[in-house]
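Below, in structure tokens: the form predicted alone, a single chain.
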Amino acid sequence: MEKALTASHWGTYFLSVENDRIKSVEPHAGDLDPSPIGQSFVDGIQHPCRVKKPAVRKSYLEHGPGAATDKRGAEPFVEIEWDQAYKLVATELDRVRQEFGNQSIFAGSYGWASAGRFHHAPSQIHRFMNCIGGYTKSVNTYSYAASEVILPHVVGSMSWLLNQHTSWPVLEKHCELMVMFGGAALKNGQINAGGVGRHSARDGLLACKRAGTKFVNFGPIRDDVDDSLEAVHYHPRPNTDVSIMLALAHMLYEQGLDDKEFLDRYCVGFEQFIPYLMGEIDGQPKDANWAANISGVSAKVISDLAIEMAAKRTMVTASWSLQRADHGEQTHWMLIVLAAMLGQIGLPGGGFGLGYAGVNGVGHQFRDFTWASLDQGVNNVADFIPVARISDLLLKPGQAFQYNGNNYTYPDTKVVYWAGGNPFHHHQDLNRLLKAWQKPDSIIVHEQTWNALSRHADIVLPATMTAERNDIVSAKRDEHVYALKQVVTPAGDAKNDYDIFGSIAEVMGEKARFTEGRSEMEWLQFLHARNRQRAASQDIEMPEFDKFWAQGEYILPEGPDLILLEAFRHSPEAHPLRTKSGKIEIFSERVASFELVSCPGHPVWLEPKEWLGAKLAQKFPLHLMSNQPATRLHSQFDHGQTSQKSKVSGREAITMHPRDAEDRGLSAGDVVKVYNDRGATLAGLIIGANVQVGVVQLPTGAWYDPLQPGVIGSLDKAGNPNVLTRDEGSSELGQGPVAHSTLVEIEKYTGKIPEVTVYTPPEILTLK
């Protein structure tokens, strides 16, 4: 039995292969905390739900673009040959770009895709689109869109900050107190964009604990902090974290514990913020009693903690999830203001963090190195949308929208082309998305499985999975690079995205431009040569390609300790921030100039539309937390064994506090209906005190499986929370998703329990 190395966003493994089948998965010996998601390689790659041949929705094949778009998701597909598929796609792209312009092609293709640097689907599709004139794109991420927009006004870009977060060894030596808002969930730390050499988040946190760090967490889900850390837990109402941060800041200022020297030298705008904090503007001091009434956390807890934070070397952190809510821009902004008042930013073990364990790379000690990736070329289309505004794009052609202080217009979209990613996983209010999804003339996707995206497309082109191709895996904020070798034959007639786009480009007369005459292996050699050049610039000698390919892996020398904003603290004049003032902006004149009620010039508490303090909570009294799953990456491998073993009563599990279950007469294992005015889904019930009263936890990623395919508003059978979440922007500034500002109600499902069928392919017809 052959053993072959493979790497993924959730870890590195050895696959045992026999007769072209994966038989077992063994974690890499160097990874002491491997992710169980890897076990899904066994059945996930060879699953019956794989897309085996190019397929076209029946009405579309018979009548062409725009035919019966209301039947997307309900009609059978007809399998065709690759040559016909290439011509069909090329003809439609040519029609649209010639009649309407390239801005009418949306190829946001947002998603994690696979881990390889060459066969990275979004890079492939964007390169292809740029070869044929460009496309309307999306900007920012669902993970932290609101912060991506606000933080450049405050302290610097999110990507820049994440690349220099204080590392675990520094925290172990120096951090006395870690105050967490939203925890540091190790299930999230399983993942890292581009790959994981070794999982370090658990070891990093445990090392801090052994060294004496005290952990305090504010959050609705106890499991977001590992029990071994023995954290002190407080359970505020979801979406009220900013009120607690403001009250901590109020106590620091009132007691004279704020670091005035730091605020004077390294910050601007504190004097504009204080009148709001102290209630001089609205008559309401943002003190502990005020925050207690909003959050449910006692005033004494807040006041005592503020004094303790000022007395110790304190790291204040917030999860990414906090800003995926109404007014999400305020959470990370206020966290930074609180850290600035403590005056420990730039000191070892102190300051702030944004998403420790959010992915493995945050806190991981690594060498600053940018791995080579496929050049995407230049996009000649200026149009774009904020990533979470896909439904608005399709529903509101020609209408204006605001983003980051400017006004833009949604183009009229005729083609949606998606490769890598699944909007039916990551987007909110799927019933609204379904309505929007009927608008384009054509929806073309590259997909590996018959998930909701492929079922709601017009043309489906089968793509390979990781073990079915050759690639180089290298990650953000990780020192490992792996030679990923094909170990099994592609399922059916599946092809690499590169080969698919190359063949379409050939029909359109752009193959030479897209491929530059290189084969798959020649591209890998080219990328490796770039990596060697970059390594040589740091006096590191990486092996030549043939040696690297034979060895299978290479590890960069260990990087130095990382301390966030250390250079800035040492000399703000020599190392200014990339803000308008070069300093931390507690008050931003630029943001204030936008005159947005939803995001004023300094951080504030703004009441969400949906939270437990809203009038709507009388009708829908449970706050839904649709957090990241522990058994898959988003929706990837939901069909695999690790995810399937976590299901309850055949569908995604929802966790509810015992008191809430008792009030509704519910028992563990019940199939329950979770609903609000936007939609309803069925889930299997878990009862546990790891969620607070009034909160339910339903992870994202279950494949959308409507009882009546193609019918807007149909009951989802599988437990997808995005039939419930709101599709609105966090504010006119960031336009980020607000999934965590969602209210629901739950009842036992009393009808005949429907079977989950999404893991079985749809009806497939053979072309006569």
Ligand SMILES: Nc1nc2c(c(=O)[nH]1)N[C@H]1C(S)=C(S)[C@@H](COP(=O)(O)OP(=O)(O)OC[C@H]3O[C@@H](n4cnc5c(=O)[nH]c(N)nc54)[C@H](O)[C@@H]3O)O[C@H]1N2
Second form
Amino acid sequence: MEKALTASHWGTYFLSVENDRIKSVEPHAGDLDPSPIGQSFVDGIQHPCRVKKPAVRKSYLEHGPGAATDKRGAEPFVEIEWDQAYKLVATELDRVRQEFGNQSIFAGSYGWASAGRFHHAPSQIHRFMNCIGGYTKSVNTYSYAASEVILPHVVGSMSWLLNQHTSWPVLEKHCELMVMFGGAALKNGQINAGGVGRHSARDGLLACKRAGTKFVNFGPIRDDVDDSLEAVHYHPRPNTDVSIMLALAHMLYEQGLDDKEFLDRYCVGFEQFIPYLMGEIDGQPKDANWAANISGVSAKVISDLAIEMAAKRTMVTASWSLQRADHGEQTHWMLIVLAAMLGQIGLPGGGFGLGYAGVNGVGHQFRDFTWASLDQGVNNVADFIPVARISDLLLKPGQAFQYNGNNYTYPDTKVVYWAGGNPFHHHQDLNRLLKAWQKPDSIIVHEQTWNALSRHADIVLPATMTAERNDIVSAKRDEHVYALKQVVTPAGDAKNDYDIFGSIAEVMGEKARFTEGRSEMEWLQFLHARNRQRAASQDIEMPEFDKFWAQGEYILPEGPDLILLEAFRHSPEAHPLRTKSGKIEIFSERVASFELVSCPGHPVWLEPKEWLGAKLAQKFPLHLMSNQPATRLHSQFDHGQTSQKSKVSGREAITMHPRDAEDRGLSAGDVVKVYNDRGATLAGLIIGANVQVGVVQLPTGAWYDPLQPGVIGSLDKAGNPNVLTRDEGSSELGQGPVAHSTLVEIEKYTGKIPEVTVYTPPEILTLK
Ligand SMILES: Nc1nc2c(c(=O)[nH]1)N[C@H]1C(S)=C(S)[C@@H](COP(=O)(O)OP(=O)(O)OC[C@H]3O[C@@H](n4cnc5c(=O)[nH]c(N)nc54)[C@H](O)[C@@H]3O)O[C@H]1N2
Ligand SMILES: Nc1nc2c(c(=O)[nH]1)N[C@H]1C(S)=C(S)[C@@H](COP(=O)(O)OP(=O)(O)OC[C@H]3O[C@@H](n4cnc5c(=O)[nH]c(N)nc54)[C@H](O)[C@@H]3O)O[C@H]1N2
Ligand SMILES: [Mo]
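Hand over the structure of the form predicted in complex with this ligand; the form predicted alone is what we had up.
Expanding to the full complex; the earlier chain stays at the top.
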């Protein structure tokens, strides 16, 4: 039995391989809190649902681009040979760029793909597209789009902030009180984009607990904070956090507990914010009674907490989920204003934090190091979309949209090309996406499995998985770098994205530009040499490639203690922020100058379109939390054992409070229909008091599996929450996704219970 190291977004493991088969998986001994998601490698890599050969939708193969696009998702596929596939793709890309221009190719291709610096599919596709003249791209992430746009106006870019978040050892020593909005869920801390060598979030939180930190959480789901932290839980209505933060701020100001020196020296715009806070404009002070009415959290809880926060070394945190909501821009902005009033920003253990344990890197103590990655080249096309505007792009060619204070136009899209992301996982309102998906002439994807994305494409090119190729895994905010060796033969005729793009580039006469003449191993040596060079500039000696490859891993020396905005606090003159004023902007003149009702010049409470206080809640009285799944990464390895074991009655589990279940006459294990005006899905019921009354939890990631394939509005059989979520921008500023602002109703499903069929391949014909 051969043992081989593998590394993923959820951790590092050893695979046991015998006769070209993966037999078992064990976590790397260096990781003391390994993720069970790794067990899905055992059956997930060599699973029957792998795409084995290039395949083309029947009508498309027969009649070419634009043929019967309303049948996407409903027709059988025909398998073809690789050479024919390369030609088909090259011819279509060439036709579109000649006739319509490169902006008609949408290749934003958002998504997490697999860990691995070289075989990172989005880097590969962007590099390829730049070699053939460019493409319409997407900007920002589904993770925190609203904050990515607002925070540069307020304090600095999201990535800059995340690269210096106060680390666990500092919190352990100094933090007396941690007030959390949306918790610090260890289910999420399993993940780190690009890889994770050592899971540190659980240890970090527990060390704080042992050292005496008190935890308070505002959120709809108790599991967002590990039981061992013995947190005090409050359950506001979802999406009302800003009202509570405002009331805390109101109490601080009223009691004279706001830190005037800090506000004066480090911030601008407090005086423009006060009239709103105190109700001088609208006659409504944003006090604890006001917030209690909106949020359902008692006024006394809020007032007492404000006083406690001012008296202690306090860290206020918000999960990223808070801004994946209607008016998501307001949440992190208001959190920062609250922290500024407490005056502890830049002090050890105080200030604010965004997304602790949301991924392992936030809170992790790491050395600042930029690992080498594949160059993507230069994109000659200026057109872009905010990432979550994909359906709008396809449905509204030529129409205008606003983004961050400017006006832009959606280009006319003829080709959609995806490699390393799954819009049928990540996008909201899948029925609207399905409609939009009928517009382009051609949809080309590289996929590993027959998931909802590949099923809805015209041309599907089978991509390899880790263990089927050689790679280097290293991640931002992690000190490990791993050598990943190919240990099994690729499934069927699957190829590396690099080789697929290389061959298409060859047909288009751009192979040399795309490959620079390097083989897979030569690229790995090239990237490693860059890492060595960068390390040397920090006086760190990394081993030569051959030694690294033989050892399998290398760990950078430990990083220093991190304290968010410490340098700025030390000297705002020497270390000004990159905001307009160089200071924290409680009021932003720039944002105010955009004159947006959906995002004014200082943080405000704005009612979401869908929340428990809306009129619509009479019809759809449950707030849907489609949060991140504990047993997989998004839709990846939903077919694997760790995810499959968590299914209830054959599909994704939805959790509901006992009282809500009783009101509807539901029992545990029932197959229920979850629905609203946008769609319906079937889920298996779990009844649990860890979810508050009026809220249901249906995690993301179950593969969309329509009862009637290709039919807009069809019932989904598998429990994908995105048939229910709303597809609208968080505001005209950020245009971020708003998945966490969704109302639904639930009833027992009384029809014949359909089997989930998405984990077996669709009908595939072979060419005669
Ligand atoms: N309702 C709701 N929706 C959400 C969210 C939510 O909270 N609620 N969260 C959002 C967030 S934060 C995010 S980041 C997105 C995530 O959305 P995505 O990143 O799009 O989701 P993944 O399932 O990780 O998709 C990765 C895809 O890449 C494929 N893949 C993996 N490796 C390779 C490779 O080497 N080559 C190729 N060609 N393909 C590969 C996988 O098979 C998979 O289909 O979802 C968003 N959607
Ligand atoms: N296991 C696993 N971990 C993951 C991922 C995964 O797919 N699987 N995805 C990763 C990615 S891409 C990202 S971006 C991060 C995302 O990290 P987050 O955005 O933090 O993840 P979520 O699980 O969507 O939300 C965390 C919790 O926020 C709470 N919440 C939602 N809305 C509200 C609200 O309005 N108010 C309050 N107070 N609480 C609310 C919910 O109870 C939810 O459980 O997770 C990462 N970690
Ligand atoms: Mo994300």
